[in-house]
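One chain comes next, on its own, written out as structure tokens in the form predicted on its own.
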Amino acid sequence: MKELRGRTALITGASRGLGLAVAKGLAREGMNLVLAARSRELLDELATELRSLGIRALVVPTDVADEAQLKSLVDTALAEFGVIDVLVNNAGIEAFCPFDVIEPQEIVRTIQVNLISALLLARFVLPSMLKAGRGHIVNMASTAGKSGPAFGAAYGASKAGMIAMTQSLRVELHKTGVSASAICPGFATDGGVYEIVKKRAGRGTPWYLGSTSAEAVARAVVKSIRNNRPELIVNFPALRPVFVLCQAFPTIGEWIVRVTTRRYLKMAADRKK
């Protein structure tokens, strides 16, 4: 979808972090926005700011863990704009904790918020996208979905599911005018769940893990829509060669992930207990 100006995007988790940066990035491209999150106050503040750019912004407070609210969100967006050209499944929560002590309900909620909401929203928007003959679904996954980190089984599983979902949709929707992309940020220094992990650990990420920024993620979202990219890993230094190595040599890959994530994420997990 080369031309974004005048199109409409629905963004979940839009009130803060990566979602806020993505909303601003799409607004600068001239897209009208449907902003969804639980906090109406924060959404209203963002909508007021973005309308100054000359775009329309609709606020729809939504708990993405509630299926009925997801359906209502899509219905409200379609009633207002007639079409949803882009869906950005950004809402997410972290769940870094030793797996032997994590509460079962936290596992369920992590999968519900991070993955099931994305699947349901994609299901709800697809009929209108297919009817219009155009559309793009952006799934905010994570490098944790490429190779599961220590103390992040539930979180990594939810993000790996988003990547698999994207791959399936791309194959299924080929030549329909509708497609999907997965964005895989690394540790975001100024937004996203990794900001929470950084605060809990009491220090920034080790140099060898690298990092990214909310602005870089927002640029990747625009790039993925415009160029129909299957997947973008947003991190410096580049991690794709590492993930290729992990896939080719699983034993070596396991060692790399253990060495690079276990100590840092253990500090965050221990402070959560």
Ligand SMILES: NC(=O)c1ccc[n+]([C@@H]2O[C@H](COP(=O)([O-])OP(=O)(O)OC[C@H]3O[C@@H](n4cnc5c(N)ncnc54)[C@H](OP(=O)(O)O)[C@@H]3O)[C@@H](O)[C@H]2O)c1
Given for the second form:
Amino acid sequence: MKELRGRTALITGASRGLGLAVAKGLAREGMNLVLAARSRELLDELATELRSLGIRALVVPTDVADEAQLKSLVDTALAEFGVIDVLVNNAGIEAFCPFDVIEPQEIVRTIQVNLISALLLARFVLPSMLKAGRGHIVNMASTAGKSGPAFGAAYGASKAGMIAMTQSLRVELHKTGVSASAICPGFATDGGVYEIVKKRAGRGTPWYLGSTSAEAVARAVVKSIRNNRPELIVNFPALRPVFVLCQAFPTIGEWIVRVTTRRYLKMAADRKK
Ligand SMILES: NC(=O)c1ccc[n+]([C@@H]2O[C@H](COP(=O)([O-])OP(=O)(O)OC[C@H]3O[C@@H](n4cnc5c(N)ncnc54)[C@H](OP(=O)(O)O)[C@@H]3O)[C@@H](O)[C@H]2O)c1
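Next, report the structure of the form predicted together with the ligand; the form predicted on its own has already been given.
First the chain shown before, then all remaining chains and molecules of the complex.
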């Protein structure tokens, strides 16, 4: 979708962190926005700021773990704008914890909030996108979905699920005018779930794991929609060569991932801190 100005994007998890940066990035492109999350006041504040850029912004307080609220979010957005051109499935929670002690309910909630909500929202917006003959679904995955991290089995599974979902939709929807992209950020140093990880670890990531920023993620979202990119890994230094190695030579790839990440993630998963 080359032209974004005047089109409508629905974004979940827009109240803070990466979602807030993505909302601002899409507003700068001239898109009208439907802002969803649970924190109404934060969304109202953001909507007021974004309207000063000359766009329309609708706030729809939503708990993405609730199917009825997801359906109502899409219905409300369609009633207001007639069409949803872009869906950004961004709402998410982290769940780093040793797997022998993680609460079963936390596993269920992580998959519900991170993955099931994205699948359901895509299902609910797709008929209207197909009818319009255009649309793009952006799934905020993670590098954790490219290679499952130690102490992050539930989180990694939810993000790998988002990547698989994106791949399925792209092949299924080829030539319909509707497509999808997966964004895989590394640790974003300016807020968001990484703050929790960093606080528990007592320090930032080692230099060789690198990081990213919310601004870089927002730029990647715009690029993925404009250029219909399947998957963008947003991190410096580039991590794709490591993931290619993991695919081609799983034993060597796993060794590299273990040696470079396990110690840091063990500290980050320690909830006693
Ligand atoms: N930050 C990173 O380093 C990083 C790296 C890779 C991927 N990601 C992914 O990027 C996405 C955004 O993360 P972030 O770092 O920006 O996290 P964040 O600052 O904690 O923001 C999470 C957003 O999701 C919303 N959310 C959480 N649970 C929700 C629920 N049940 N219903 C509706 N909204 C809900 C929150 O809004 P309310 O609390 O107001 O509901 C908030 O807007 C997540 O999917 C995350 O996995 C982040």
